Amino acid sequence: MTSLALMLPSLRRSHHMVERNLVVYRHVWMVIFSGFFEPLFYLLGIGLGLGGLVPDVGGLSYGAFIAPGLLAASCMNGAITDGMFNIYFKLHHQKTYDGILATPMRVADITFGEMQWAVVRGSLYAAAFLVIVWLLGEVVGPPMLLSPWAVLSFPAAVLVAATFSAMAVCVTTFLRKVQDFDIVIGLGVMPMFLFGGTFFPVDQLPDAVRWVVQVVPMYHAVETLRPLTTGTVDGSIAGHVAYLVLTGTAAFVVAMRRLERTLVK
């Protein structure tokens, strides 16, 4: 038990992360916002643009059916502006970790730490796009949020944002040069979002192209998302959130191991 005690993190340490996190961005508050126009943008130019001629998908109207994967989408930009850039420089240029061990935070406090802030920034974007989308479905129409199961979209929005979070950190623990970033984004993130059920049902998809699409994260958090929008709720939900939540502690752990290796010598 002691052991186990000592490996875990400690909620009050960790949460000195997130407090100097927000001092850090009290004077460049823009910058938090700046990945959240991207879904937005593509929810105004492909969901009511293109939309407009585009044929109601299994009963929706593309802009219903598109505005969950991009709540996603906004989860998973969050977290690897934090969970993945930011750490990196930390990590290997700016050497922030090192000055913080000299105090009583231990790399389990760091990661977990991080790995918050990163939850906040896409939590953060979550919410607004979800302000944006009923303002949208109000205003502009159609309506984008078809449920009252809708209100349980943003704590849902809140469990992707962990998930893409601790898949960041860890990710980062493997990058050894900036050139990596291109890879992780080119053949990681963008066809995660292309091909993740964003944009069109997965199941047009080729079989052995599904297979594939179907073990990423993308596609299990648009999964969780559009049944609460729509109302489509069912019990096959419980699956991508079990995904979600064993998918995320994993790679936490790994995380965690991998910043002491890197960080305790």
Contents of the next structure:
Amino acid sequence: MTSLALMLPSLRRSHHMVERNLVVYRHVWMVIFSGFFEPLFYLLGIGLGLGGLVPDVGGLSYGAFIAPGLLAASCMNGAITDGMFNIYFKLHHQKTYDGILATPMRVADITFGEMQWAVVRGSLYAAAFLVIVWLLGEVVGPPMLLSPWAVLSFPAAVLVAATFSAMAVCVTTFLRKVQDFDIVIGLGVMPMFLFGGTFFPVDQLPDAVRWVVQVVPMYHAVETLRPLTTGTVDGSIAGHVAYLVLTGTAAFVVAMRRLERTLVK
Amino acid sequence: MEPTDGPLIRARNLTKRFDAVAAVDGVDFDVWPGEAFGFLGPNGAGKTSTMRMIACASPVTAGELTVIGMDPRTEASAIKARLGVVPQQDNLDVEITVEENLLMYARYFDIPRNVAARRTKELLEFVQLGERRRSEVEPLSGGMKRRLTIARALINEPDVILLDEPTTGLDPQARHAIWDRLYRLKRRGATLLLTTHYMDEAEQLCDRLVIMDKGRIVAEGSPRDLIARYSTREVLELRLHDDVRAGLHGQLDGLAERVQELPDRVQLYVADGERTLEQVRARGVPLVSALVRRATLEDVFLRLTGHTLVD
Ligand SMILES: Nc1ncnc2c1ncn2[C@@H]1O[C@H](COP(=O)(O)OP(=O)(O)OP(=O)(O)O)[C@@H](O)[C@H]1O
Ligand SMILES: [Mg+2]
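Right, the form predicted alone is done; let's see the coordinates for the form predicted in complex with its partner chain.
Okay, now the whole complex, with that chain kicking things off.
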């Protein structure tokens, strides 16, 4: 592929990929649910269960503190399921993309379509999670969405889902065998989940570690979502949003180029 | 852009290199509308590499390639819109059903849903999979998967159908079922491009073929032409005990146009096999067995490359 125009995805063609995934998930709709329950169980178990033993965090109830963190984690997990596991198997085992590439579809269309699907799915989780968090807060208490800014946490979650999806696809292009997943999950995903600001503020961490945490996407995802749900928005959110947009776009471009090299030889 | 006359596919000095390996080493060929054109060659001959370049699935390293009047480098999507591809390894979508495989494939070609639904129904009947339309792909037999892949390749009513080893690995019955579908396509005037390492498949299906070996084309013509050009009409196959064979000392000289020594037999290329067999017997050569048969493309291949097609 030489010219830029040939590299750019077509919106129309990319939608065929979304349609394909809808057809697949018609058969396995239970799988969709499972991704939604995970953050909910965390919220109930840790936020409400453990939360009873934890004093307020910076003036917030523990539930209100971790709800936005779990929202970010839910976006990340969805991205890993769709962007990593599913794409890896379609790429290396099922050869699904080789079949699709015999049609007018191009690698750019496929990558963009898969991304859109991951974002759609992530957005569904985010919306459902936000509604439940709101209801739980209102009915059982204490409230977990503390400000009208919380409405914006939905589009923010869509952005977070998009960034994580692009990164997941990008990482997947580097994986060569199934065992490589363990490395990514064990050394990348789990630490981000635990130390990225989901369960406790990152300023609890030693300086050196905090520096590392502040580079990873999870931290910026949480720092984008938490001010919105708790109503503590200030100018710093722009920096976090910019981080998500830029790293997401970069990851997408790298993913597309690497997939092109893997699929077209 | 639209060629009214002239070849549908034109290759000149077409080359594909993978690092140091020249998978396709400067080949020339033309495929004309309505013909069944074959690439016959052993493993590693470069058949798949050639097909993949035509299908715009693999970039051309050097040389010229025109497919339906277009350049694969710049018009890949437009070319692919008009090709039907049956790859060497089935790559059906295993996460959706038989019927959905065709419906979804139609979508990738931007075929409207109602047209897609109609063609899906017709094609599933054509490849005798109508009753399995709601089945998953995995439980289908090898032959059924191959037929489904063929149906999928026809969903866009292609101008050219590329089939890479359409029957390799199938049992004889499944092969015949596929050949039968391909004959029907031929009768409807389809242009078929197929690779095979079975000479019987090439003889049955191809109007014209090229014989490939080690990335090069070693001969081109219709199966009958090639046999006439590179072989005699009949072949006498002799099996001999090793010690007899070692002690022949020219006892077979002058009997045949050409004698080919193979590990398990000696082949004599002659016009009349029965007569030659009598002559061999008259010379008192003790035989384990003898067989007279018509010459095939296998003999052409052996003559041209010095080795057998299927090892
Ligand atoms: N992706 C690749 N990377 C490196 N070398 C390759 C690649 N694909 C093919 N080759 C090499 O190119 C040569 C031709 O391979 P090709 O698959 O085109 O042969 P073929 O005629 O289709 O063989 P077969 O009958 O086994 O399918 C072989 O030496 C093969 O190892
Ligand atoms: Mg091959």
